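What follows is one chain in structure tokens, specifically the form predicted alone.
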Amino acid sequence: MLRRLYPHPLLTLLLFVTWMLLVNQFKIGSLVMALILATAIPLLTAPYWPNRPKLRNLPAFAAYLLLVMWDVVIANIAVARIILFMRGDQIRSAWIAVPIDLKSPEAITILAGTITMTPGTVTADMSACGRVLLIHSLHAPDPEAIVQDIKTRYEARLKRIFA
């Protein structure tokens, strides 16, 4: 019964928490609206996710979220330093092709979103075969180091989470 009402329990929880953070009020109306949205959206979108992935390692996913939050803070500081203290001719912006080994569309989406959320980088495109992400980096004196950092820091963890 619960599985039918909540086909994507983690999505339901995420939507509930997100709504409560957005309204920033802990009132009965906000709670009811959060519950309605958190129930209705997964129910309405469930037919579009017939082969939804299973999170194999929930503690690893929580650790990944903490890592990304930490990286966002550190990247904000790095971008501020670049903007405030580097002359324009010293900044080495670059387009970088990042080959990926992930198979799950959800894992690829999380990787692309992680890259975009981290200040100083943005995912701009994905190859037709789905095996290469094109990213832009604000300052990339060594593009290969950025590729290796993405693969070891993010992609390897996502492989363990979605494997």
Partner chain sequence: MEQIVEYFLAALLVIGGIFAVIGSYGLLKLPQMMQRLHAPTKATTIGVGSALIASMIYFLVFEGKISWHELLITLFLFLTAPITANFIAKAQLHRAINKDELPPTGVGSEWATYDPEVKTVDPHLLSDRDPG
The other form holds:
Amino acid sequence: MLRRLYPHPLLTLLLFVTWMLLVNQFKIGSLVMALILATAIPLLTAPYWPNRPKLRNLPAFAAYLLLVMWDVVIANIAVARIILFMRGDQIRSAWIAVPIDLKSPEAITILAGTITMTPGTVTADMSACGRVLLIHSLHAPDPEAIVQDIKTRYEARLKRIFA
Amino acid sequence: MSHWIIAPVLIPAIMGALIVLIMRNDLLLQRVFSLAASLGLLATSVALLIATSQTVPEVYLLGDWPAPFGIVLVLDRLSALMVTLTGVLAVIVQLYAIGSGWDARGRHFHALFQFQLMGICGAFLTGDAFNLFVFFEVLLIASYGLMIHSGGKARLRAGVQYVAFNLVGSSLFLFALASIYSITGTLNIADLAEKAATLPEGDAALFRVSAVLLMLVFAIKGALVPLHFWLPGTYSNAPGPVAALFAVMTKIGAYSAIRFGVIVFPPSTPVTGSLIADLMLPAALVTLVLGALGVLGASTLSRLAAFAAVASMGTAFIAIAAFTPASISAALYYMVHSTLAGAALFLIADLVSDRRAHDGLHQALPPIAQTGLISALFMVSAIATAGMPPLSGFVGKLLVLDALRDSAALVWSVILVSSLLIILGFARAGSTLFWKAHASAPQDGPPGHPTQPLAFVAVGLLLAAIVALTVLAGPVMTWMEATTAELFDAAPYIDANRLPEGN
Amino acid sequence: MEALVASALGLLTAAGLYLMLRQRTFPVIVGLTLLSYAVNVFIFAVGRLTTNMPPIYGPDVAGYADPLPQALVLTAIVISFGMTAVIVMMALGAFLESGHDKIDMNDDDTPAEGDAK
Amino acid sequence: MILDYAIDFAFLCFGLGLAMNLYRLFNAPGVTDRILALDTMVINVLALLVLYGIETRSGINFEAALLFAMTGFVSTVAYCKFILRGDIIE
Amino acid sequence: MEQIVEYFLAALLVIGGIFAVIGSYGLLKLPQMMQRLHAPTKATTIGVGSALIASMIYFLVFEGKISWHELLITLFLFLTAPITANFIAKAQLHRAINKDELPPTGVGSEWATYDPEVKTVDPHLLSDRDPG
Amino acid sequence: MSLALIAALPFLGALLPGLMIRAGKNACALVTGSVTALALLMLGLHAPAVLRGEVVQTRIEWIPSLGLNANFFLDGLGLLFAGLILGIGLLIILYARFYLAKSDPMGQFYTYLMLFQGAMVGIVLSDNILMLLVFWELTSLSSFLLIGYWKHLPEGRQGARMALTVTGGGGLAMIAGMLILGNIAGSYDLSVILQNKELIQASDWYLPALILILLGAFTKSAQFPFHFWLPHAMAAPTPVSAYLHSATMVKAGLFLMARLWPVLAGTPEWFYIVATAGLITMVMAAKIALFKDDLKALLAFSTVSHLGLITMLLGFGTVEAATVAVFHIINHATFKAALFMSAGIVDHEAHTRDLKRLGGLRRLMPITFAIVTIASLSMAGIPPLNGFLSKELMLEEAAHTTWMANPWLIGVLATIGALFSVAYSFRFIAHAFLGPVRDDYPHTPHDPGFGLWAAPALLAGLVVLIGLFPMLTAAWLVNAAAGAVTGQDIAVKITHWHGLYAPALWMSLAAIGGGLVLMGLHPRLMALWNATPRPEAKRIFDGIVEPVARLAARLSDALHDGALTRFIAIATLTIVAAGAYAFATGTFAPGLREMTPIYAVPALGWLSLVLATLAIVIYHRNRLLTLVLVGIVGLMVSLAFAYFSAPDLALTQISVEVVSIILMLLALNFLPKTTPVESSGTRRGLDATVAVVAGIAIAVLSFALMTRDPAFAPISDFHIANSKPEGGGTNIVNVILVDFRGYDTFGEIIVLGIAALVIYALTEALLRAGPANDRLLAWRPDQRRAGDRHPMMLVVATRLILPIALMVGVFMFLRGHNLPGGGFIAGLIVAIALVMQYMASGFAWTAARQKVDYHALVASGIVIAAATGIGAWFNGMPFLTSAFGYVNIWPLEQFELATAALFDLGVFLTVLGAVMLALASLSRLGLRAGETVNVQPFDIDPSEGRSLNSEEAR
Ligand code: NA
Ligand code: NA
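Let's see the other form, the form predicted together with its partner chain, since the form predicted alone is already up.
Following is the full complex, with the preceding chain placed first.
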């Protein structure tokens, strides 16, 4: 029953928070409205999200987000240095294929997004079978290190979160 | 304040929505309810017409906001007349569309038809300049849909042109309205009239520009040369009943020109003076001549009808451009006449082209089914359209000529010479279509065609209306003169808006 | 800013009209879009330019921009959106019916180079 | 006040960014570069709007900023989808 | 306190501005399209993110009202930036990059962008659909 | 009243033949004849009074304000003409009954004939010149129908058109003339006009009026130089020729000249125009008649000649001449109608009217021969027949009239005319009836049945009777009619012998003698005639009309050739020129408003806009790039709105922008991706000039307006003051939209709704069998397509973004009344969110999962908005009157409920439905063009490690 009313509880939570952020005020009325919408909208959009992602470990996910945020800052600095101080012909860009073990679309997407947001890499494509990500690295003197970095720093964590 | 004033807008609007909401897949229901709505519109408009004969202009304060701050509808004799004309035409055209099966040749005919009526009635009733724009757009977008009803290459290509040209017109409308608001700070027509009359002299040039731009918008709608180019392609490619309904659309241009030309920019207003008339008359004369040449040179029956429409607008605008009570009365009579006659001609052209491989006028084709009846109907509508006696076209032409005796030499010669060209054009067309056909008559008679009695009833009703307009020309003119008198005495119209003192 | 806005308006109008004078439906539609930008900005601008005075009630505000032109522009935007949608669709329909997207009907009807087969 | 200088500086930076986007837009080797330039432009414009909000002490345009982000995203995806597939809604 | 916040905000704005310039500059400077893609997706998100956070804090501290919309915008940008980059990259792959220039997937299937065209469904099967 | 009835009877009678024809031809003719007889009878009842000199009047008001009234009067002239029209009409009806072939539609014929008869009676009875004009033009119309009666004959069609053009054109000139006349006299009533001779002849407008009216009269009566149409009208069946072209219609012109004789005649202008035209016509037509082999052509030109004679007499302007004219009208009607009918009989029997192929008929057709002989001799002016009497009088008048100080010119020419007249009359008798009987007739001709010859015989009898006893049979009528024409008491003396000193005697003798000589010389003269080149009327007429028609066609087709680009260029230049003229002719004081300062960043925005716009112009051939650039323009415009204090506009602009671009991208998928170079450099230069001129105009206008303050306090002051207290909202713009000017918004959402309906209906039309559908079915993408239709990253992100965007939509909707937002923006945001879902997972997949009926959404939105407005009625308030109040529901805080919000909900639903319906329609085209449908939200299944593409394609 509750499962049918809240097909995506995390989404419900997210929406609840979003509404409170939108209205910018903490009042009973807003809470009621937030509850109504946070219940109704996931129900309405559930057909477009048929399977509930198996997000097992919420604290780990929060930690992951913090990690990524830190990496984003670092990434920015790294990219900034490349842009500012490296001559065009010194930059060694490379295409890298990263095989992945993740199965859930949500997890893969998060990984791909993470790769894009972090040091010098952009997720460009995916193999037609969904098992390999195509990454473009801005400056990759050692491509294999990047693959390892991705797999250990992010994919391993995501595997735990989405087990 | 009577709620009936807004009925001509709401009846079709709500019926249009209901057709889409609950009967969009049932043509029979659509026909019944849409016709009922049109009849309701007609009944309401007649009631309003009768009411206006006895009262001064009446306003309807939408949202209960006082003029000029909210939007008002103004019911006066002129708006009631135009709404009634629309109602009459609507019922007849709809009968024809049902009878000829046109409404079944594409989707949403009746819904679009109702929305078109809503737009037209809204434009006639509004007392607000910007609201006039909105309802122009309502009627235009519905007309786009009706124009391309049932599709086809030529119709779609002409439709794109129609839309594109009108979008230029709509842009112009907005440029004009924005300028007017920028100068006067108001949009209510009565308020505009008051403010235009007391405008500081330093604003004159800019106000004149806005006035001209606005009148040019109406000239586009009214197919005044050289802004008429959209009309021939549109009318000749539109489905017959749609072209017939469009007969009233050009009149919206003329109506608006009268409304603004008499109330807001009359020659007595110092900043505008005779500006409007000075520009309108030459354009109207050329319009008539080009229309007449078009009738004479038309290669198809529908193009002939389209150019006849252009010519009729030329005549109407010639009368309007004088801006005297007599000329406006004549123009009003002529507009009513040419709406009915133009619509009849388009319907008959549709009867012909529906029974003929094509409606070209250069090739003789074998006689069509029901040729006798159709040729008689054509004859009558040709007489009316060409302004031959004894029908209303002749009366209208005489009225216009009589009202314009001050500029007789030029105006009369243009009107009369054009008449000759038009008569010649109709004679050539009719003799090719209905006489020459017999020269190549096949032995086994004309090809079969459904009888479509309802379509003929519709055409008959139009012709009957033309006859009635002729026979009752005396009382009708008395009514028109009272209408014009009401229009020229702007005070009651302005008073009806109950504008605040010195706003 | 008035001069900048006026010149931008003029440019939008000119560019829109220039494209409307092209021979294919697509540039004509783009031209109409530009023209409607010009119109919308015109309505708005001739209601006079003001900065930092949105017509929304608030405590200790210096004044309000004229709200009426804004309302008019909103109406105009919506209407021109509807019109654009319709003409885009009609242009597409005319293309599908005729096999080319020429706008002038005096042009000969055979598909020209560059048209889809 | 140092904050005012900072705001001006930020204005300058984002404006400069905008100008560079503009240059790239006209001087681009391919349409993907142009889409990228446009996408960046939206971001810069959004930032300018936010800065304007701080400068005028008004939050009235934040919804506009939010909508810029949203429409910028949708239109970038639409342009790319058009390049990739022709039909953006298939 | 306010002084500290002010310096903090100023720093945020300056950093944000610098990153924004770098991002857009990268767009000009980097020689290859795929390299240029890196610049704005990262640098500007940080740039605009800083501005947004600065704005939020500013309103909280100086105007006494909390404005969460900036947070929403920031989250939205972070959410969408990878998608945008992904799409632009795919468009670039499709338009300008030969699949021989790419490493093999190593699993037998193509990169999705080069996946062969899907077999066409018989359109007549769908002709009766009336989604309107 | 009874006069009106006489005029109306034929029209009423015109309704009967069509009905009666079912009862047989006799019944049809009988009924038609009875109606005419009845009218004649009613006329006869008035005759005694009229002959006593009284004037019978009937007045019926029709359009008093115009002065167009159904006023009738009957005097001697009217009596004469009405009698001729009805009397001969009766005979024609009888004659036609037997003349028409079995296959001819007789009902139609009688209908046209009665219409014509009514029109003629109307002309001669009208006491109102506008009314007269009505009938006048009606004769042109009905004669058009009658001449073209034999639809299969091209000569009939052409003759009908020629007659209509000439007489109709003359009629139009006459309209002008009559209006002038009426304006001079101050009334359109003839009885008034006829009293105002001095006023009229003194007016500056006398000559124009005279010329215009004479144009009408001359064309109708086939006077030189408008005589050419009449012979071509002979393609009509003979009864028509006899009726229209001898007895009645062509005499309408004479009637009019006689009618207006009291006020128009007597001036030199009148004399020189009318008498000269008549004289030339008389002589010239008589000469031509001599050389015509076709019997009807001969008679036609003879008619023209005699009409010229009468015209000339009227032109003399004297009472005596006018009297003679009246007398000759009577005589000509009798003998000419008899001759036409006889010619018809000959044609009927011998199957030819060609004099060269006729001869010796006197033995085969003695009765016809007798009739023709009597009538022809009368026509030739041989005593004692009636034609002789009036001809003598005419010659007498001619002999006494001086033309340009030349006393003998008219007399000589009149004699020559009479001479030709004798010659062609004799020729008619000699070449058709005398000589040996020919053996090359297809069937042996013989006299027809009584029915066919009765009418001409009766007329021939009249010819003889009037000839023998003029004072008894005709003088009283001439007196009455001429009295009416001249306004004087006339007591005419008609005798056969005027004495030896009367010049007419010698002129007459000369004519008869000369005529006989001409007859003798005829074969040689004929050869000469045939050898002489001469202008052919038909060729000249066609030479005028056809080029005019062709020119009209060419001009009109060249102007209206569907070149939209030219139309727009012309419209643009017109608008700019009119605006410039308006500006230049008015006073302009530059504005004094303080300008807003320019800062760097907004200037940068301006630069972006300008550069993007220029780039669109430069790169417009690359269509995708164009759309990208349009996106920038939209962004900058939106930014400008935000900067200049219009947050609602910024929100709306940017949302509309993206939806429009998506629509265009959807369409562009099918369209060519580039615009070819098609116009020359010159053309582009001209286009650019037009565009720049308009651009400058708009820039100047906007600058002038922006830099001045409004002349009056704007009405928006009221909105600002009352938005919260009266409208219940703090966002003034929104309160204007949903309340102060909610009616605009009501119209605006209907525009959107209609747009969606139009798009839907068009899609349906395109998907029907036809070229468009064929093209869609055969459509192949014109660009290489990437794999992976639904990239996973977007799909997954959308799962999050869609709910958030929906929430933002609700938020925008709810706060709209007080802060930027509202139903419209909310609708667009939700629509954009759904579009995102469509883009991510495809239309079919998405639509299959959420059955939303967009039609219903649109319609219910409109219904809700309308119902909200109507709700006010129950409160006794006008449409759209809003109400709001504050509601307390525990545990919520007090919140506001406004009907405006309900109205805004209608807006929201319509906008959402309309956008989605439009997108859905476009997507259906894609499906028809062979788009694939995915069964999964994305193409890749990472859990199974495979592509889903191949297997779903079932
Ligand atoms: Na129109
Ligand atoms: Na509105």
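Numbering follows the first chain given and starts at 1. Only a predicted model underlies this, so the values are computations on that prediction, with no experimental measurement involved. Here, rigid core means the biggest group of C-alpha atoms that superpose within 1.5 Å across both forms.
Regarding the hinge between rigid parts between the two forms, the matching entry from Pro50, Asn24, Cys129, Asp89 is Pro50. Hinge angle between the two forms, smaller rigid part versus larger, from C-alpha superposition: 26 degrees. A C-alpha shift of 11.0 Å is found for Gly29 between the two forms, based on superposition of the rigid core.
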